[in-house]
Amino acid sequence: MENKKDCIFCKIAQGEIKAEKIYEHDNFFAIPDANPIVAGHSLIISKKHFENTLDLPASLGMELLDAIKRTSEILIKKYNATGFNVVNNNFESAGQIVKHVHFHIIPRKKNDGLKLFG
């Protein structure tokens, strides 16, 4: 498994930093976001180091979608959500802070007041 020694997500993937895993499969895992914007806000993270979605091999697409679906189902049930957003920031200008590909899963409820777009 590729690892970038100073990457926090690589350290979590390798078990060097402990984190509560909501979901885990061969190439992806999900953990709660350290700074959630709503209850249940979580991250789907690749176990191998890819800086952004453009670096992620297309061959991992089905497993990524499965991780998004399974994690979202878990969060909907746990937080009584009625919907969810999937957000992926690529490059600094788009808001990417950690340079390791990850997807935000944001559980939603009607009239929750959260405005992501417009």
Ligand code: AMP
The other form holds:
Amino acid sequence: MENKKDCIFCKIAQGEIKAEKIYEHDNFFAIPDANPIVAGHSLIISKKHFENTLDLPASLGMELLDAIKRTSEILIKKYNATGFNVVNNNFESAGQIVKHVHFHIIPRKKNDGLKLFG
Ligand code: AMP
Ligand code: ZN
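Counterpart to the form predicted on its own, namely the form predicted in complex with the named molecule:
Shown next: the complete complex, the earlier chain at its head.
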């Protein structure tokens, strides 16, 4: 599926809604999360509409990993982070709100107080 009319991330991918792209390649781009849980919290988003990771073609795997690595490196430098989490929510029961596949990149520092799991 190329895009979905009422999908917020499709609109950003197509430039209908402006967003600061901190990374971009053929099939993915990264933008700051609108409601960051820590400074620098960003999202890697596919340019085409796929609902979740199960819909994402495995052939995009290498590019996705590269996007995760490049975006994380950019954020680590920019926010003086010493670590990062990659979080990907799939389906409502796992907390997915935007039904267009995306990966949270969360820059971390020691004792930053953020509790992600438990
Ligand atoms: P989830 O679907 O639970 O993985 O979370 C969706 C994430 O997208 C949330 O962290 C939102 O803050 C973020 N978000 C929603 N709309 C926008 C937007 N227009 N620009 C940037 N981030 C957004
Ligand atoms: Zn979409």
